[in-house]
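Next up: just one chain, as structure tokens, the form predicted on its own.
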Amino acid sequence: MVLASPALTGCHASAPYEESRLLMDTVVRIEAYGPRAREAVEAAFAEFTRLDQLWNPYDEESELARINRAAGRGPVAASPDTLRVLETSLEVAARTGGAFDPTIGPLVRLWGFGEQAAPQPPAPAAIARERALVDYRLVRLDAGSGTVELPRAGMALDLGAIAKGYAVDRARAIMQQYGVSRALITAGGCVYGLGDAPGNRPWRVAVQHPRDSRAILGVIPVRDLAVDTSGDYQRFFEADGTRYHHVIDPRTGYPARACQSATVLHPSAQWADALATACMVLGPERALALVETVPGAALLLVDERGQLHRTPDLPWEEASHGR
């Protein structure tokens, strides 16, 4: 989770237009400045709502549910937004060797984190069965004909690790279309700071401590950048002394174990969103190496022992006593 608040962003200038709504299974908050701020925020929320309806895997009428139902039965038509987000998803999947995989839907359903977490992990045989359906390399995306195909029955897309980032990018573009040059967009663990904060200084985004909800690790100053955090502390349950959380390793079918949290900084919120999930799965050494190959990306990672790792170019202000 990434925290962004007036106390940290220094909002003491003219009052912004602010609004919060529950969308994409999280609280989305937009704070914008300028003569058309209200119009821009309302248009941005309309876009969030449209994308939420498009990609909700639990809504039988959504486009994503329709694509998943057609698995094993040939290609189906997809909207431009779905084609674009899948194109990015497959690129990130290839870069990460499958640590990020948009076909993780069968495992997400099995573990139940998309709805309500089960008090016990699934049986190993069930995990192995669903894991066999997860493979981004099988997805057939045809931008020319506007179709997507899941070739094996039972395959399912889940965009939970990139959809919020895509929506934040769209909201940022809408802000700019309305002439808003100063805004803060927050969707759960994904934050985008557009332009300068009031006072003509960067927005200051606090990164939560993964083992103390009252503490922060530090602050990242951002200007025209996204910050996204993926962690093991938001949706989880414990059984027999083991924490089982919602960040599933697509390669094993089990929750990732190498990290407590991963925070990625990138000009694109959808890239920050997807990379944060991949870094949680990869662990410190491979995650740091990955981020170094992505132009504009920076990383802060807390490993399984609670040790911090970060790329040299990450703008970072460590908190005093973790507060």
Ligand code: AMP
The other form holds:
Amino acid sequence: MVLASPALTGCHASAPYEESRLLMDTVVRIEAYGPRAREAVEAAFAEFTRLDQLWNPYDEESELARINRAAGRGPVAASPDTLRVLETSLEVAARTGGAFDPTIGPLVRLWGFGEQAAPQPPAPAAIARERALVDYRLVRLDAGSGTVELPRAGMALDLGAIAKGYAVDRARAIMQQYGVSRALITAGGCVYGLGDAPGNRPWRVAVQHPRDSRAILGVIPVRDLAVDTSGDYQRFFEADGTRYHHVIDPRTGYPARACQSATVLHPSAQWADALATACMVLGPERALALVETVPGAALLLVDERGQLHRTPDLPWEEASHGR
Ligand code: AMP
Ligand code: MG
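Form predicted together with this ligand structure, per the form predicted on its own context:
Expanding to the full complex; the earlier chain stays at the top.
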């Protein structure tokens, strides 16, 4: 969530160019300042669109769908972006002990969030069957030959927890190519603040209250930094009084239980995105311990009871009265 930008101050500030589009199943908004802001924003949206087409799991023609169809049939060619995002994904998976796992595809498909009219949790036997296909350590990535292999039939990649962050990193690089030194890029729960906001102050990113969509927990000031929030309120259904949401614990095959939301700061948006998802799975203690070991990262986490946890270096302005 992003607070309204501060008003432009001084007559030297250039007017912003701002545009929003629906991409990657979410709202992508870019606000940029500078003489070439419009060109930069258009180029960034073109890049978002390209990556969305590459990794859309619901599009049979996407590269991701093609790689998943080839599971169990040997290595297949992958584009440089796919190889790069997978490389980061496997690194985060290893660092988080598999809490973040890009091979979560079979479980995501089985749970089918947002697809059923009257959603119910899947049968335990089906969960156990699909869970057995989830293991990032089996992925064979060969950057030299530009191929990826999912060795078991039924395995499937899902980049839903990192794709937005990767695209935001690309958009940020494009801003810089066009000489844009101030911009705010938002893709769903992922925000990147480039340079300063107008008025030479940091951008201000509000963190949503996970149980009250009209309230915020507080504000994070950012400059050349990504902030990504993963939450149990973003895609979920309730059945028999239990909330089932879209972040799945790969060890159990069920939605993660220990957190309501996790917000990670990192200079790289893809790392922030992937780590935030991992923290939802890890729970407060392990998430705090993990983030402390990642240089440049900070964490704000809301546990299952609504208690806040944060790393000591988190820049943070707590909202008064929960607003
Ligand atoms: P995010 O909102 O970034 O936490 O991403 C959530 C999305 O990532 C889900 O909708 C799934 O597509 C996918 N996902 C769910 N659980 C995991 C997991 N443990 N590791 C990696 N991706 C996941
Ligand atoms: Mg994520």
